[in-house]
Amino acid sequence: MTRKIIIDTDPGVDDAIAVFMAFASSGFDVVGLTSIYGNLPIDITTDNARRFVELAGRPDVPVARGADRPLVVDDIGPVPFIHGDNGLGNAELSDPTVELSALHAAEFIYQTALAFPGEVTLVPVGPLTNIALAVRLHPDLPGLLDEVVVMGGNAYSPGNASPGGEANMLHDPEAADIVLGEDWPLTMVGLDITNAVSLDHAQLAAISAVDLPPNKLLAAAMPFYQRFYEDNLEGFEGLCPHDAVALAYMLRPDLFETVKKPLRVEMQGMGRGKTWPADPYHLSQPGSPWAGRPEVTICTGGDAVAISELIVAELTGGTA
């Protein structure tokens, strides 16, 4: 079955692995990308994705920029260390010639679920401010989604950001604690399966093989990322994608271990990003910070290698 989905991105290395991913693939219909500051500022975020859909040769898909900055407190600042200066590992790119959508990303989210009402998944792989303001616009979106699969949070594992937070998260906390507290199917791909999931060396060779264009971008962006990781972890080979790992899930859900918990989004100190999941004992205590809140499907762990095989396949036509 294909799904339509809108990816909320902040391209971002593995943002691209993403999308190109969701664009090759016979199991979705991408009827819309959605920018967001987060791995690099919105302009250079924005940029990306408008040149993920000329490459990947869809220029009739819409591009919508969204949110500059979280809702309430200055942003912990982009990572281009990580991603490079370009958020694609500093690979020539020519400027991108698709027009933006007039629409902001909040109300572009909205209108494109309007227009397929119970069709539409939305796939955020960056900080959630977008999300949270299309919500607290509209207050029926919720009910017109079909699902939203989130790629951030760490339920059971430490932050990759800070001590306590992911990153997705700890740049908007106060959005995140939104999206996770409303009353719609969400899932959660975090760092509890996205650390475990790397593609190495030969598979990263198989993707950068294949000549299309967005592999030939792949191929010059993934080394930089390639080399954050190499250089940081040691005895690590390759990279994590950790958004590809939400496609993945979508794809292949048999493939993952999960719970089912309301979630709440720490605000303060060293854990500020950080999600933590309901426990019985204090789930009934008066007063729990998780009472009303619906459950939410975390993705605990899974089987990493059937994973990373499933995103390679998906990215390279099943030849790999």
Contents of the next structure:
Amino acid sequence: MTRKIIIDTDPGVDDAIAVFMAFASSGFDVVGLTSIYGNLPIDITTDNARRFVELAGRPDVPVARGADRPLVVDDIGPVPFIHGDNGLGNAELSDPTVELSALHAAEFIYQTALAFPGEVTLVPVGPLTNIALAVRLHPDLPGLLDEVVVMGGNAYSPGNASPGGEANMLHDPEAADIVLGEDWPLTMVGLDITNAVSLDHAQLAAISAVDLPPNKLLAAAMPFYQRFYEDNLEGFEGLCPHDAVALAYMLRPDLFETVKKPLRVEMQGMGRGKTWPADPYHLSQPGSPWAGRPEVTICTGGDAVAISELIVAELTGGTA
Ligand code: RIB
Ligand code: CA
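Show the form predicted together with alpha-D-ribofuranose, please, because up to now only the form predicted on its own has appeared in this conversation.
All chains and molecules follow, beginning with the one already shown.
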């Protein structure tokens, strides 16, 4: 089955892995990319999204520019030391040529959902600002979407951008709390599983060996991101393709372990950005912060090796 998806992305090397996986897979019909600040500022992430549709041979897929900052407070800032100054590992890049959509990302999401009611799954793999804007501008959006599959959050693990916060949540916790509190079928594919999924040297070589423009870009971009992992995690070899794990979940949910619980996003102090799941006893307490919140499907674990093999298979046409 082929599923229509919009990827809301802040490219980012792992975003590139995810977007090219989506274009390569017969499981997805990418009906749009929307950009968001995050790993790099919005001008850079938007240009990278434009490059992606060109390199994938799909200049017909619309790219809509999104928010340049969080809803309420100043951004924590970009991370060029992880993704390179250009967001793509300082790979040599040509100027993008495809025109941007005239619509803001939030409006593009709504209009696309209206055009295909019940068919589109939204896959946010960056800060959740565009998604919060879309649902606040158009409260009927949840009823128009098939599903929302978010890469972000950490229910039972420490953060990666701070002791408490996962990067996508920490950029805009206020937006994230809106998105996780909406009444729509939402799955959180967060660090509880994505930290366990890595691509090792042989897998990176297999992806890089494919003689196609997306793979050539990945071959040039992935080493910088890989160095961040190998320099900072003792004994670790390879990289974590966080954003691609959300797409793997859509293709093979049977490879994942999940629980259903309401979530809140921490707003304060060192825990800002932490996603907190509630157990029944939390909900039973008077004034529970989770009162009235919908259940979210939370990925808590899974078959990390099979997930990594699936990502590689999609990016190599099954040749690896
Ligand atoms: O925590 C991982 C997430 O943060 C990924 O989406 C990565 O691209 C960064 O945005
Ligand atoms: Ca991302």
